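Single chain ahead, written as structure tokens, the form predicted alone.
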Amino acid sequence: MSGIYTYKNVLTDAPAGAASPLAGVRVVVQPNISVRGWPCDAGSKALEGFVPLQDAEVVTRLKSAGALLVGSSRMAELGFGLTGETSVRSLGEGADVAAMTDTMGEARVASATEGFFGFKPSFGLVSRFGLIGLVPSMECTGVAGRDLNSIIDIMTTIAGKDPNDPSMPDEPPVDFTSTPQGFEGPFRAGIVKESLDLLNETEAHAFKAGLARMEAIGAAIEEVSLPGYSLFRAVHNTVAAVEASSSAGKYDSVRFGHRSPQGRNWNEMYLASRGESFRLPVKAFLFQGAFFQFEDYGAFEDACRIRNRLVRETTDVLGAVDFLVFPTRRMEHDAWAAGSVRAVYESFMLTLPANVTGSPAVQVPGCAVHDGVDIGLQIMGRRRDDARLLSAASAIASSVLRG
């Protein structure tokens, strides 16, 4: 597969003859999800040469279910954006499913661009054990696939409590096995009127086409207001930058990763290595986080308080409707070409709310299309309402197949 670092296929750990919907399913993983014995550099020089000694919990569960790990993709540095990302593109070259980090909406935007399904689960539903993360409170392992059934099968396998991940809430598991192949009964979908101002004319026409698809299966579309919508970007940027700065502090070039030959002592070597290990967008992002940590901590505290308010506002709106609907991507911003923090955020303006609030969101292809351009239809649900959300997406996708 072009753009994939392929290794010897990793077969099943399931008992011989065991029936599993994932038996033989070909899965590509990003190189920030640990696979024992595979290079795992998370796309960064800071982790150059790192090879995990243990599988991530997600990988352990995939192997046990009989999935076939066919390779490790390329990825944006530490999962920040999509520059250099090939996980979703591998779906067009033989893979069935891609497991990738969704920090700002990467799994959904990449899937929308390539014409596939992309799913971000509720925060805390999938173990982060073995994930080389950057923004712990907003990222999760997302799934991209050629069909929703594969995504449902993957989620049935990888979701659930893991004692090795203390960040997971002590909550009952979500039952994906009961997810019907299509939503039972009509549902109410809310359009956030504040998000519509971001759309150009073509995007607006495409989005209306997607809404028409939903109405065709009986969905009631209504306009709702989320007063704090314009704050999602600033909140994500501030909180994520601080968490990233803290998370990346461990990359000291002493135990693993790139070590600069410059410097007359350990301190100079450390500073030089840090300067050489990160590319410009991530380096700028880490500088932002360090600024808020050490020079303007009050701004970080304000962002956390506003985030809490946004979670409450979103919960209230989702109490009045079943789901919120957005386009997935913006045509005028190429996420793969984003070379600055600002450009990265502009590429994910429509997907940030799900990461800030910890809500599940699914991208459905083939709906929001105008003049041959598919901007993707993104449906966001209440936290832990993942199975119901995928059911609704399945009904919409079925209407696309029927034409």
Given for the second form:
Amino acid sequence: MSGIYTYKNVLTDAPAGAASPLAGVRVVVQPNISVRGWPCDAGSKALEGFVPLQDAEVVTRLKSAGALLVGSSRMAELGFGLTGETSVRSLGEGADVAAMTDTMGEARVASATEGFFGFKPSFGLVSRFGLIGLVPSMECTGVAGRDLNSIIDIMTTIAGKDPNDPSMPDEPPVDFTSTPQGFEGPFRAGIVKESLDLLNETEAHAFKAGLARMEAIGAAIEEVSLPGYSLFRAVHNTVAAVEASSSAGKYDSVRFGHRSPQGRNWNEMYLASRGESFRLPVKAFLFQGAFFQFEDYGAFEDACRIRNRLVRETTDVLGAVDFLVFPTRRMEHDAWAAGSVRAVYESFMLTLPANVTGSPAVQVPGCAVHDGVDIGLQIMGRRRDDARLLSAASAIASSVLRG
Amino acid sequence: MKYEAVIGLEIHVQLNSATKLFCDCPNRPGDEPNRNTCPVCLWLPGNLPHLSREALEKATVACLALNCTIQPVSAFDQKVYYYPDLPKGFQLSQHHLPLSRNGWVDIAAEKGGMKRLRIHHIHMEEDVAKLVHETEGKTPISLVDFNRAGTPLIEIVSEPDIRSPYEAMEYIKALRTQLRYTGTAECSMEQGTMRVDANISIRPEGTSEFNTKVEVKNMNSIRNVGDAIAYEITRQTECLEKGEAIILHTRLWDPDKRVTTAMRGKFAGPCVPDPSVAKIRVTEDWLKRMQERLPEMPAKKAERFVTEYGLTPDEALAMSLDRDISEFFEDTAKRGLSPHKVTNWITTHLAPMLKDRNQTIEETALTAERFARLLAMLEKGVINAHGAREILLKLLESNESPEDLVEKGQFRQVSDTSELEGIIDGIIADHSADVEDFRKGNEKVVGFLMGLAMKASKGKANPKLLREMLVKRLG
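Please move on to the form predicted in complex with its partner chain, as the form predicted alone is already shown.
Time for the whole complex; same chain goes first.
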């Protein structure tokens, strides 16, 4: 247990009333989601000793819905990838669901590896207030769980406009209450032909098995094209690195965080502290961002422009079909073992497009299986179509249970 | 060769909104250090900025007062650099899409007439924290005060239209007049609510290219801006004459030695669009409401004072430069008094008194109604100018009526001829030599004797009557 948690809740909160929607639900959070009074170091020496003064909006809502916060897990430094991440492992040991930051697919890939469900909501649906984030325009709080119902319950609680997060658009709330019963098939699902090149033979077989599951519940599968698909990775890498470089700029080791004894003046102390605090691969990622900021701003502007194009292309394709379907992970690219920026990106190739476009995406276990290997079935929907997406995932999951 | 200067000014003005730009902390940098702070303006992890509507509105009104066009879409960028007064590592500023563009102000040109100086754009930004360096003790330390962190600024960037220290100073004064009129900013260079950086380059007169410029900072008065620019023009001219190249860099004005000294290379950090602060989209309806908030501006008001009150252009200018004064003037003049007399009393008596006391009219007890009653008594001859002045001083401090003050202070003018005769008798008896002098033709003696007689009446004699009687007796 001690290997999973960085902090365990020692307070025995008054048991929530039976009427509370999340009464008895045990939630683990990553230590980059602010819980008042808990150490929240976001997995980095740069935040050593930082204790938030306020709860994140997500935490406020979970607490008031009666959820029990069991503690915080370990996580990859500043939430970049999955190196060292333990929140999904806690699902077998003491927690029912994990609130995980999904910046390039972390909640989905981690769930796929462990055989769980993982969900990344539409961008702007869940407040980022209190999230000690890295890539503001791509990250959001995702949820991993052993079953979809608990994920739906959590989403019902945490989704919705928060005045403390002005970056959330003024849109009507997404209604999760009728999910999953609200599902009305059949539906049309597209497979992006450009994505299939990423799969090896076993993965291709596993993916086919997953598609067969979908067809079995009445989905019409068709091949669609996203001509810009190969650009998702470069766009994500460029934009995310620049935003990360800005976001991590505030870690100066003065008010919290590891402070180096080196240096004869503040500037030397600052450089030494940051040098000693950040580890690979995040350090390299921050360097990339600073490079684009200071040396090649034009490349960043290009990436922003291409990002807009990719959002349009994806929206167009999702106008013709209800969902897009991808595998979740690739067997040969272990996100936990990724030690370089390149390796991290390789392990999230199939999930990061949803972060670039802000679309919702859900990982379903037990369908895309071949030779005993489950690569995960990932379904991505239109922005703000989160409830229907989760309904469809429920229908598929039920058919798996029925065998 | 003759050179001319090309000067551009970048002016930061602190808006006087109640709260900071991105949180609800009070916008009072001068309070006890670090009192007006919260997780947002301390820039702690996990917090998100939310733009203050009031600050945006004040910035917009300020832009309109400087004749700028409000842009349909503006947005905040992160100006990336690290310094201990900016521990967030970036400053939120509008680099790519500023709030407004293309403004102007008119100044009186050096050689007569008006000159229009253009404004390139105005953008909003947050101020940084304040560093206090304590070098006295055994170990020098630096303290950081976050009261100022996140307070709202506008930066006014001029076109390089300015050609002399005089024009630079007039430009700053014109901005200050306009902004103070709108009530959106205090604009005091001495208090630091207005900060001016000057970009200066020189070129052979008559040419049109822009040469390498030097930035000068740290001037804490309008005068200092003029002096620093004048110094810099001379310094650069000497450099060119010696054949030295001008290097792009920043210099600091030293107000004691009255020179500029090199500080550092000019720094330009990258500016990245901020992903969290919402874009500002201006609707026509909202913009209309902002325009309605703009008061009648000084140039327009001066014109009206000429046509409506018959003031001379100089009088109208003097009565319109300050909004409080202009409103006080109009309120007084409307009460049936001669507008010239009101102007005269405001300029020569009231304005210097306020300056001495370092107060605005609002901060004193004086009202236009009581000021008018005072001037009416003067006009009717109940009191003389000396008495009116004494009473005006009292009206600044108490709510008593001017009539009561006249009685209580015995300021009523003495027009009683027998009383005046007695005074004149005494003066003539004591100064027979001077009286002889007058009778020999030295008319200057009248003034001297008048002074003595006024003094003997404790300033209360009706001067016109006294003079008449004195001259008659001497004759």
